[in-house]
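Just the one chain here, laid out as structure tokens, in the form predicted on its own.
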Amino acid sequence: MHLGRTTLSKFLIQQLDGIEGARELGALLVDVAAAVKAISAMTAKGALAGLLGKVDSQNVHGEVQAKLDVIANDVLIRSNEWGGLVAGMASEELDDPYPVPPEYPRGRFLLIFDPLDGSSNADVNVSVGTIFSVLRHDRTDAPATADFLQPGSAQVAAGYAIYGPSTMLVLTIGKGTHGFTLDHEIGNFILTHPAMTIPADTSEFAINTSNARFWEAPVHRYVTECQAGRTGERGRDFNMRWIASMVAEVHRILIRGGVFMYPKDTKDPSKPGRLRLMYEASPISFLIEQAGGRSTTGRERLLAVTPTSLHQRVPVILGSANEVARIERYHAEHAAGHDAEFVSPLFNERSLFRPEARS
């Protein structure tokens, strides 16, 4: 491949050779890329087109929708419903699966997407993105919810687009993770980041520290060690990042390494995690593992988790393999009661929670 000259279409022809349904899968990914181009144009216009701000509606999660959430969702559906490549779609913004209308032919794939990840950042001109996942569907009838409830290991393709200083499409078909940059002058995605690889070690981590009081002990332990820097157990300094856009966090990790954590916490006991398994965790985990990284809930591999509902939430910890493995080990040691020597700084002798402070 000649770097800078390989278009997305050419790449897919080469990489999909020998894969079942190669022509159809390639055509589907090209249709997704077309939707990404349209969303990129809209996010770039922002306030000039009156596309910022909220609408008077909520999605299935009870979240107030941004204008761009609604528009991006519609773009993805309209771009993919007519081509005879998918049997149905599922979106983070919709309560139920969207079957291909009867006037269109149905294909043997299912498309799942978060149309605009980090949409609240659009109003302040911070990078946002689109996340997607492709599953097989062995029939051409309208899919039921159960047909979408496949583990991440069943994905045949996954990817994300990031709308930043440049628009990039990062995808995997199970043969590595590859990045393409949109050349606006010719309207094509060009391969610019072939075979992306995440360094196994890192000195960066990303987590929302405003939730620190709700974290479980293993996460407290890891973050406390990182904060101690070269004077602590790790013997080196760490940098903390937080953008509040999963796509932006993951893109940085794919480029230079790091760990992203949105772990289980006690803030809302009814939610085992914050991020959606099917729309965020599974597709991103596929990309991370294909780039040599690791992804986990803290207790099990994310790609091994089989969804039980369309909008299921899970804890997410992913990135540089050695650091993620360390965090998994801390969870295992805590479960076995072997981390008694670790005391969270929230409860140490200088804490507001010490017995004499409560008396």
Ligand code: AHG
The other form holds:
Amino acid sequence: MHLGRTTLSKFLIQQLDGIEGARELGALLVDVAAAVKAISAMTAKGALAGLLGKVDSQNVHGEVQAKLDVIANDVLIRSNEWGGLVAGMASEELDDPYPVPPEYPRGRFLLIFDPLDGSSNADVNVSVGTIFSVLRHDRTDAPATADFLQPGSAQVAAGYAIYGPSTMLVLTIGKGTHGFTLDHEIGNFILTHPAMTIPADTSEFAINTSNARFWEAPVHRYVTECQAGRTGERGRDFNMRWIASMVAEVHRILIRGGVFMYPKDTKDPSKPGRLRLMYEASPISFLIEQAGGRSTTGRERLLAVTPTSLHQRVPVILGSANEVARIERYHAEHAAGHDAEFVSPLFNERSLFRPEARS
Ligand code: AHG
Ligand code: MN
Ligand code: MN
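May I ask for the structure of the form predicted in complex with the named molecule now, the form predicted on its own having been displayed?
Below is the entire complex, every chain and molecule, led by the chain shown above.
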């Protein structure tokens, strides 16, 4: 019954053929998949294993860590530190890069991850995920922080796991975006969603509308037009979703199209966005582009953004290509002063000076 199914290992051997360091990269992705299986088992046990709730510590972003944030981070570190495949790792949950311990050989790749994305959803039993990015480190010495600061376009592989009703691994090595479903009985990831493709058009958008008063004019214009539905500028009704787990939003978009936005806003002028460039926005943008979608900050292609620090934030607008291109056009028109009739008096740059801090 299982003969002929494509396992992750078989897929990687076929797809990586001809890529520099193919064997090592394949082995690294298999190690990441092993960590994902362990995290999947833990998220599934939840309260039965006492794994829900918070721990008494904060990460570099000042966010209180969930137990599962800390455990998922440890699982990824332990799975990948010993095999001689990575030169170093970086994580949302670690202030600084994690060097490979001296007792283990160093490899030629850097692995960066958000161990548990959407961890505020864990306690309420809504889908969470893991996001990862792989970069090259073409030297034999230990990497410094600066070695990690490569633009998203330099990634050699990226992916996410989603821990939902089924556990899936979705990845790209720059040859399309492909989805695998974990067969728990066999313990293998099986290729179930080859060459995922995002429809260019959509009538579904995702944004946290509680931030509406902080949005910039182009985002406000776009959302207002969607909400106006068939009687407005767009001439059709739109649907809205917000799961508060980027992985889950992106998975929906890869399956049936849509737009996801966590745009630049004025909530806290010191933060140019909510999401983190290196372990959220860049890997997800690689997957989105490889599936035929678009990803932008509103002002430039997201994969072109060169990081200046490990944990920097970035505005994110991604999904169905025609809709994202429209939102980019709205930003360009606003910058050129060509959208005066769309700028609501409720909504302007005065809020730049509001003192509220982002939670
Ligand atoms: P994380 O749990 O890794 O900190 O990431 C949460 C992110 C992202 O997954 C989601 O889209 C967003 O934060 C949710 O933001 P809101 O709290 O504004 O809904
Ligand atoms: Mn996250
Ligand atoms: Mn996280």
